[in-house]
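Only one chain is included here, represented as structure tokens and corresponding to the form predicted on its own.
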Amino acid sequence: MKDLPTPKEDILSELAQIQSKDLKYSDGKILGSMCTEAHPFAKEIYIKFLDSNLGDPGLFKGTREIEEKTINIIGKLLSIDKAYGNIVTGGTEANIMALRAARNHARKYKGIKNGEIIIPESAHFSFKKAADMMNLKIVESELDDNYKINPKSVQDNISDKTVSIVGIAGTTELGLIDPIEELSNIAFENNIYMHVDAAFGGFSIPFLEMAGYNFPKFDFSLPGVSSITVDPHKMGLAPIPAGGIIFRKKEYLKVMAIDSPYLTVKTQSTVVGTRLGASSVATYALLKYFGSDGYSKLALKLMNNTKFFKNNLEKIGYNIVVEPELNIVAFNHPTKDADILAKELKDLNGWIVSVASCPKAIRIVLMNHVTKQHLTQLLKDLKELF
């Protein structure tokens, strides 16, 4: 028996019921996500370019031009005049591309076949995916007492098979910035590809610096840095999926290039073939719409919320794991296990927090959808549970 067409109204009704099961950013209950609701202007632009495919850029020359402009704008934020790269699905794909470039470059110019990557214990799990996909051995470097990568441990772990060193600018669990300058020096002196995962921090550190914050160098101003991941769909308010990978040199894209004979370009360097152009254009539109001044004000507001939350947690009696460098606060109850506290928060008022593992702690990400009003209620509930 054939299925008859379903009226549009019935489909919309069904989808509305299904979507009602999803949490909404606007409720302020999502407290552990580095993503947030996309800006309305970005959504408007996104729909206009929904049919553009950057996997076949000769057919969508305008959209490809916008992607190149977007990469160059982000590149200038990261201290490089001419940047190369792509807007991809997210930080995971960006990190995979970076390590693929590092592996292929080391294979071509150094003859390394079974490569190793040196990453911090605090690295995002995407590096484990990348290593698994590309037959790379992970060598984890120790963290110091402040939960940042220990450069001496990195130096000690270098071998004749090392294809890349990885540092983090805005760790997933604590929002900390590794000593990238020291890592850059090690990479440069040893002629090793260095990748910076700034998926979170890359869209806030430059703007906070414009607002008067001081941060250690983490970008292409350091000669040892080869590539940087930065995600517009996090602090940039772009629609998902919008990750970014920026390379210092075009040759890093070339060593990944695969022949694509039936498309409008001869080669393709990205992981996926068909690529949505809407993400690039929406990111470009927001970069123009906000400008550096608008993004600086946004980043500053979130840091002010971070300070407000952290200071009031301490007044209640909670233990702060580290002084926040970016808009993430990790804390613990003096005696109560983090998993238990997380469950109590959910049961009490529907708060969805994440529990960090390095070290174990409640982790709150102060994103754009988490307002001062939400934080005031959360603090009230935390005081009740103390």
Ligand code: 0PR
Contents of the next structure:
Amino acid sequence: MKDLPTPKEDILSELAQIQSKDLKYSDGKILGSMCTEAHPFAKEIYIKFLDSNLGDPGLFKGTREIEEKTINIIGKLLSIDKAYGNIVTGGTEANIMALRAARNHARKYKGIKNGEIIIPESAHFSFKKAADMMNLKIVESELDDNYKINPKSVQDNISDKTVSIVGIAGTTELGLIDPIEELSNIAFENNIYMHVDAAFGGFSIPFLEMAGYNFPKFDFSLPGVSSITVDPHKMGLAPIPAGGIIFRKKEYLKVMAIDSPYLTVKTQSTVVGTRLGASSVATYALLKYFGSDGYSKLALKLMNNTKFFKNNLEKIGYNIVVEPELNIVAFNHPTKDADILAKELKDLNGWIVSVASCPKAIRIVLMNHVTKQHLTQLLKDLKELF
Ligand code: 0PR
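For comparison with the form predicted on its own, provide the form predicted in complex with this ligand.
Full complex below, order starting with the chain above.
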């Protein structure tokens, strides 16, 4: 049977019907996501650069230039004057690149085979993917009573096979910032590569600091920090996919360079070959459009929503797991199991919350699409279910 062409209107109407099954950020019911609706200006830019393939950057020199500029702007935010790296598909790919650099560097300069990485128990599961792909052994360091990595445990876990220490600035479940300075000191003293996963926090901590918040150092101002993941598609409002990997030294890209002899550029360090230029350009456009002022205002607004939500939860009688450092609130009912409460919230009004595992708790990520109005309704429902 031959397939006849389908008129555009028919395809559009079929897709509209299918899309109606998707949730929309604007409904305010998505409460466990670190992604949000991309800024309309970024979407406009994105479409203009859809054909730019950074897998062959010699063909798209302008777009490559913008990727470099983007990396440099983000680098400056993270206290380094000249940064190296890429805009990639997300935090997962960024973390994979960081560990690949660490592994290859340790293999080249220290002859380490079958390396180990020390990560906190709170690390995102992308590290498990990375370790699995690269045959690295994961050594988990325990958390302290405040759910942050215990530097003593990291120190104890170091062996002659350690290729990287990992700390998190904005943990996935609780939004907490590990004691990066202590980890950096340990890494520096032991001459070990240190990676900071600031996929979530990297686009808010610097801007909150500009607005007067005080955070412990977490970036390249610490001499032990070798690379940082920071994702524009989370707090940066960039369209997916947009992750960022920033390296202190060009050497880290070199140790994972693979020959690509017939391309316009003779080596490639990224995991992905053909890759979007649009993500870099949309991120660049937003960095210019918002400026640090605009991003500070956004981060501040979300922190204010976080405080508003947390204070009112406590008034109702819910228990907060830990004082929020960024825009994530984790809480529990005094007696009801978190999974049961999550289901009740879904049944009552379609709220989609996620349940954290360490410790078990309802976890709300206060992204840009979750407004004060949504929070007021959610608090009303939480009171009803109390
Ligand atoms: N590092 C940290 C600290 C993360 O929280 C995440 C993802 C990653 C790395 C990996 O990033 P990519 O997902 O960009 O590769 N954090 C969220 C999570 O797993 C991602 C997410 C986003 C989940 C939207 C749900 C959702 O609806 O919870």
